[in-house]
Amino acid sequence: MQKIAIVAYSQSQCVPQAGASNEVELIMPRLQEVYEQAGIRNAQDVDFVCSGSCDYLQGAAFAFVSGVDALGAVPPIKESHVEMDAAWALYESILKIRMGQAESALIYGFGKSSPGELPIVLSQQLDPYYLAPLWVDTVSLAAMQARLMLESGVISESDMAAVVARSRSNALNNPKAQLAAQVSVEELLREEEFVAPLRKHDCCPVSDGASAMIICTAEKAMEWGKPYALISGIDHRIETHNLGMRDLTDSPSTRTAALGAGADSGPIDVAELYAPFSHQEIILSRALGLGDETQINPSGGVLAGNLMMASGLSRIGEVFNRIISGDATRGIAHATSGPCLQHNLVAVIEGAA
């Protein structure tokens, strides 16, 4: 099977409001940075381009097409799009390469969430007959999930606060983070509840921005002469949209995806998990069987900054960065979509040696 290499990655600063900057202006600096990292000129120097975004954020059908302006109008390119996080655009690009239809691909994701109410916007991912008409927001659904875990004794509020404290502390070393601080569990627990039992710090912030990545075959990476890491495995699985038919205190789809990606075939040095709520990081860590030897979300994760439709790709990019820098030799990255960890993707990234 064709070996897939990551050769470039860039993420914008996570900001609560991008102001007058439009989506193209968020994307273009990221594209220029990955072009420079890979040593190429523009999108015409790769064989395939795939993006991830959500038209609901802009409130217009086919709104993602405006983002294509960042690539340049001519000459024409082979381009695709997924109405999901760009981690799934990466998955499509890997399939394109493995089918022999491309040797290299540019992937990018973008989202400007601040103009609307993101928790309400995302309610449109729910079952269109029974749940979406109720406009149940994502925070309320996550609060229900957290309450189930607390009532069953699976976690405590202190466990949730410990996740946040570690996230904020780790984010101090991440210049792209939106929220970073040294804060104790006791301080966090003194904050009032937002949507019980969740406090505001248990919920990821709303952030605007974009991320981009270039992948290619291992042979192409060697031809370009750039440092690279290998995606040795990737898989994604989905659970039922009917929340009443799922065990919300566990994530079997994450566990299955990890096995499909080969995560159990060696030690894991670092794990970047897309956990929009503090208790969900605990669910994911347990589903993946992560122990004390694994660094979890050293970037701070999405609790420190959540680029909607780009943070899943950024989790993969963060692991890539740590492998390239020599801080890790093998890691896993996770992305999610849908309410209460409904759809999950797991990628295994390893050093090229």
Contents of the next structure:
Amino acid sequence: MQKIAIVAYSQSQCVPQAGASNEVELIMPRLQEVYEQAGIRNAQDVDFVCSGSCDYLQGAAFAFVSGVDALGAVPPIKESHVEMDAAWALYESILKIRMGQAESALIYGFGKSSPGELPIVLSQQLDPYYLAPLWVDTVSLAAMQARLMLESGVISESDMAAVVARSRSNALNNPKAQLAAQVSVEELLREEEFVAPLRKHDCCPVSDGASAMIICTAEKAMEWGKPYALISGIDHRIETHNLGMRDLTDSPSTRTAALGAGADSGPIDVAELYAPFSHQEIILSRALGLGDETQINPSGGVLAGNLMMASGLSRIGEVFNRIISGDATRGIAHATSGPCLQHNLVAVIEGAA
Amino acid sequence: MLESEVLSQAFELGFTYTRSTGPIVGRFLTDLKNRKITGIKASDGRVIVPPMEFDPDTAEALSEFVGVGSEGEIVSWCWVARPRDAHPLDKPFAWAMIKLDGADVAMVHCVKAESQNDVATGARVRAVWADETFGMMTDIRWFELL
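Right, and the form predicted together with its partner chain of this protein, after the form predicted on its own?
Below is the entire complex, every chain and molecule, led by the chain shown above.
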């Protein structure tokens, strides 16, 4: 495939409550930062703009349109939106560039989850006849998935706590993280259960914020003269919405997407995985066949801060940052959507050399 | 001069419309109203409850309904120690994946129990019907342990 260059990325601090700031005010500083990184003035200087957000978080139909105020849509721009994590807005933008309809694109994702009760809000995105009327929340669905893994002997509670301990520790090096600490597995296991078998720390926190990215053709990146990394492959796959028909202890859609993106055609120095629950990081690592040579979630991942609708794009941005800094030469980023890792996207990112 | 009044209004998130449920989902919900649970045969013969309109593996349109039992077995579960306001029970309870007798695929519903020590994978449960049924998933009020 035509390789696509990432030239800029910015994410806000993950905060439990953004207070009086509205969505536009969460987005605007991120846009200013990526404009500056790419050396452009504003959204008029890219060919296409695509955003990812969820109207359920704002509780109003077409709420995402207000986000366009952060761009300034006059003079008219080519603009689109996905009711998904902005990782899928990136996917749409890559298609747009590959089709020759754009050479550059701005992508942003945003979510202010704090005003609502997020697990209950997300329950209304489930099957509208069989699940939504029960108000079964997304934490509970993940807890049943964790029990399937624990009782089949695939993992132990210590394995889950070890994922959390590493996340908290890695997050100490991530100034944008919401939860960072040195904490031992033993300390974590002493905490009370939340939705058993999950403890609160097994679940990602609720965070408000946004992230943004600018991509373009490799030619355009050289013209702009800024450091860039290349997306060499991207693919996404979805499993049935019927939880009872899925093997919840595995993620076949992640495995298929990784193959489609060409993840296996070279070493993987770093992997940023969108695992909202500790046991899901283990499912994803296994599905991707990651070993000791791969650093997993050096940012702390979403257990350290989860910007709904932006965290997937941020995983790609985190790998980009590590390639630009020289910490890694090739990595993969993963984004997820839906209950219990239903829908998964994998991108392969490489140095420009 | 009076201080300006802060305007506020309660907001309830929900589906504020009704929809036709179609011949497959509609059949299941109509049967629930009559206190019966109905599944459907997948392409490979597995019985799916609640019924799906299309086979997730082959995309074949499904149509062969199969009646299943109102008792079954817990496949997985979690314990909600502090129920949320929206939840169907206001005392601690379990969510469970339940494989009903005659079904091959587990469904999600809630299980009423006094303590999480009473709940276990493999435990038998039975549907408890609402006093009045409307043709909705909540016609099964909850499952009780046998």
